[in-house]
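Next comes just one chain, in structure tokens: the form predicted on its own.
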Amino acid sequence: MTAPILEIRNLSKAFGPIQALNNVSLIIPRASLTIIAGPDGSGKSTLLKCLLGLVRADAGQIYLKGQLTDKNFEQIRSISAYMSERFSLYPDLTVEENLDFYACIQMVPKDRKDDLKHRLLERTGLESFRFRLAANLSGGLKQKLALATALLSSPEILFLDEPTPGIDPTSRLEFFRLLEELKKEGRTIILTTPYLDEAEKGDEIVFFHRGKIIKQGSLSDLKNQFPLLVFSFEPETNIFEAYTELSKLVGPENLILRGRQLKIFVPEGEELIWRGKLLRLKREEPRLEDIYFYFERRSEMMELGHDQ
């Protein structure tokens, strides 16, 4: 059986009193898109930086192609490219000049540089913008340029740290189309995002919360194996009063307030009687955000010592 390209075992990292990573274990298959989803401060970026040796983990092991890295991160860096969440290219250089500069930094052979640069410009749709200053590009084009510079080294692994905030929906779709093509070519992509709709595009979805993995799996597995039924309910009474009363009935971890609507998680076959009458609930297929919020609440309740 082929070893995964990366395996993380019991990785932990603290910054003073803040536990950024708490005993994280994760397997990254080859030629896959793994999406790590969670809010800001949940440990997503710290994980990527630990994998590249930009931040030293306090404990745990990292295996590359079945071999323990043993704190020698040059093995991972030599076959990887990292795209940070902040646009880090040179705004006073053109698109082409940025590519030339990063090709030089990455020591791309001269006999390959021009052909590689041309193919990347074509692939990312930047050919017609090659003489435009990076400062004058839209958010979506900046991210495409950042991706193109990352691809100059022909990496096996791409680490993308929140690459899409601030870009329009069309550019986001185009960006993920590029990632799908790269994956089909055999590249392994690890992407972090705070957006759960983006997480649906992953082969493997990993939910992060307070430095821990609270749930992971494919989109179909997360939905099919969700342990509760999801119902929506819009009370006629004050929404906050209804939330308070129903949380006592089903438990706060099984209730989400969204606008004028309440999402209720209940076991199959269980009837819900509120104020002496059976509630009329609308059955829904669990959405990814429902699944995330349920396991987030469950994790928080467990941390508080409540039995689940």
Contents of the next structure:
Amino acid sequence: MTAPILEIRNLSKAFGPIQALNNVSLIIPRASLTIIAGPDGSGKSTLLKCLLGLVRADAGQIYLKGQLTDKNFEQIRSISAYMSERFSLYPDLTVEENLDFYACIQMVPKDRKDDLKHRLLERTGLESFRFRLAANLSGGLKQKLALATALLSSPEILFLDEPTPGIDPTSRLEFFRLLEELKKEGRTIILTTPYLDEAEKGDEIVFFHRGKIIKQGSLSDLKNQFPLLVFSFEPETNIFEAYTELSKLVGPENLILRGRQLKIFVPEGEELIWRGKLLRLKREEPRLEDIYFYFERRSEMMELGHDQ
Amino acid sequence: MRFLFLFRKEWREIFRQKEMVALLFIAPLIQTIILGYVVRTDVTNLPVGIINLSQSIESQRLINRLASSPLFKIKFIASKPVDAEEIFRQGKSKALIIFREREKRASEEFSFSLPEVQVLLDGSDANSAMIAAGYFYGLFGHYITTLLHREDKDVPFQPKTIIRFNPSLNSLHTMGPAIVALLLTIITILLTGIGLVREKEQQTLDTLLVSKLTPIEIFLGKTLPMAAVGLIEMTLGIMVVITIFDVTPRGNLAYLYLAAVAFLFSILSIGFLISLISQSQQQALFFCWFTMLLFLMLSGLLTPLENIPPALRWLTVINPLRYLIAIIREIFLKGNGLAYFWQDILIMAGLGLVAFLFSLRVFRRFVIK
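Swap state to the form predicted together with its partner chain from the form predicted on its own:
Below is the entire complex, every chain and molecule, led by the chain shown above.
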């Protein structure tokens, strides 16, 4: 059996009192799109930086194609490209100059550089913007340029750290279409995002919360294995009162307030009686955000229980 | 030679910003000219008040001498006593010269009768007061000597002062070239200080770190463009000193460039270190200004190094600007060659090496957290 391209075992990292990564273990299969989703400050970027050796992990091991990297990150770096949160572009250089510079520092051979550059400009639709300063590009074009610079070294692994904030929906779709193509070419993509709708596009979805993986799996696995039924309920009384009372009844981890509606997670076959009446609930298909919030709350409750 | 990619990128970035080009190459020229004329230690146009209670011919002659000197500007001449302290408080003059008639002739030997002269100085500007006192002493002394010579009388004791290298004691000759060194410091430390931290803010530093560039190559790629800018600036500054200040270098300017290279090695390493430890450009600018002020105060540019208390004087030893200013003055004024200042160059290079190694250590230990 072929070893996964990356395997992380018990990775931990603390910045002073803040535990950025807490015993993280993860397997990244080859030619896959793994999306690490979680709120800001949950440790997603730290994980990517640890994998590239930009941040030194306090504990844990990283295996590249089955081989322990053991603090030598040259191997990982030599087959990967990294796109940071703010695209890593030089605003005072043109699109072409940015590409040239990155090609040079990634040691792309001279005879391949021009051909590769033209192909990437064409592929990302940047051909007509090649002489424009990066500072004057729209968010979507900056993102494409950053991706193009990352692809110059023809990496096997692409680390994309929150590549979509501030990008319009059309550009996002276009971006994920490009990622899909790259995946088909056999590249492994690890992408972090705070947006759960984006996470749905991943082959493997990893939910991060306070430096820990709280749940992972494919979209279908996450939905099918969700242990509870999801119901939506629109109370006629004050929604906040209803939330307070119902959270005592079902537990706060099983209740989400969304607009005028409450989402309730209930085990199969269980009926809910509130204020002396059997509740008429509307069953729903669990959405990714329901699953995330359920596991996030559960993790918080467990932490709280553990602390106490 | 992979650092050349970074060098070329830095160079492009500098010249792409028109404001930056103006700031780098025009502003320093203006600064050199203005500073050269402003930062002078000699006293000219000192406001002087005269109270002539004597009304003798000799007192009038002395007043004429004072009036014709470019060193003094006579603000008023009174023939009655005035409240000297109030005049100083109001800032009307910085010196008061009072001529009084002598009650008794000093000696029958002389045909002339000099008035009594009292000089009152405003000590709130101690430096100017001290220099002015010397000027007055010299002027009156010279006047008396002239009178004695006219009567074939020998002056019992008269020291002969010969001033080498800058006989007119023109401070422009000492300050002008030294200001070039100061500007070289300001520009290069600021540019390097904000260089890497800007990469941090743009989040391009991480990409550089995961690239195939080594820390030494990043150091060279980031600092050498600033060194080139510094050397161009120095050349422009020297041209200003030669053409506008009319100070002709007596020594070989090639030695100055050699010294500048050693100096830049140390100053750029310090700038790079500042950039490494700063988290924002604002923080880096603060560190740079603090460092520059310290270097300036301890350089011997504004006050002689001997004036610095011994407890603090050791700090001047680790100040590279001190050596460059000394060398620049030696080349411009004394015409000295390498034999006189090779040790200074070595010390600057040594300081540079220490700062360079330290910044590399910081780079490896702190940039990767």
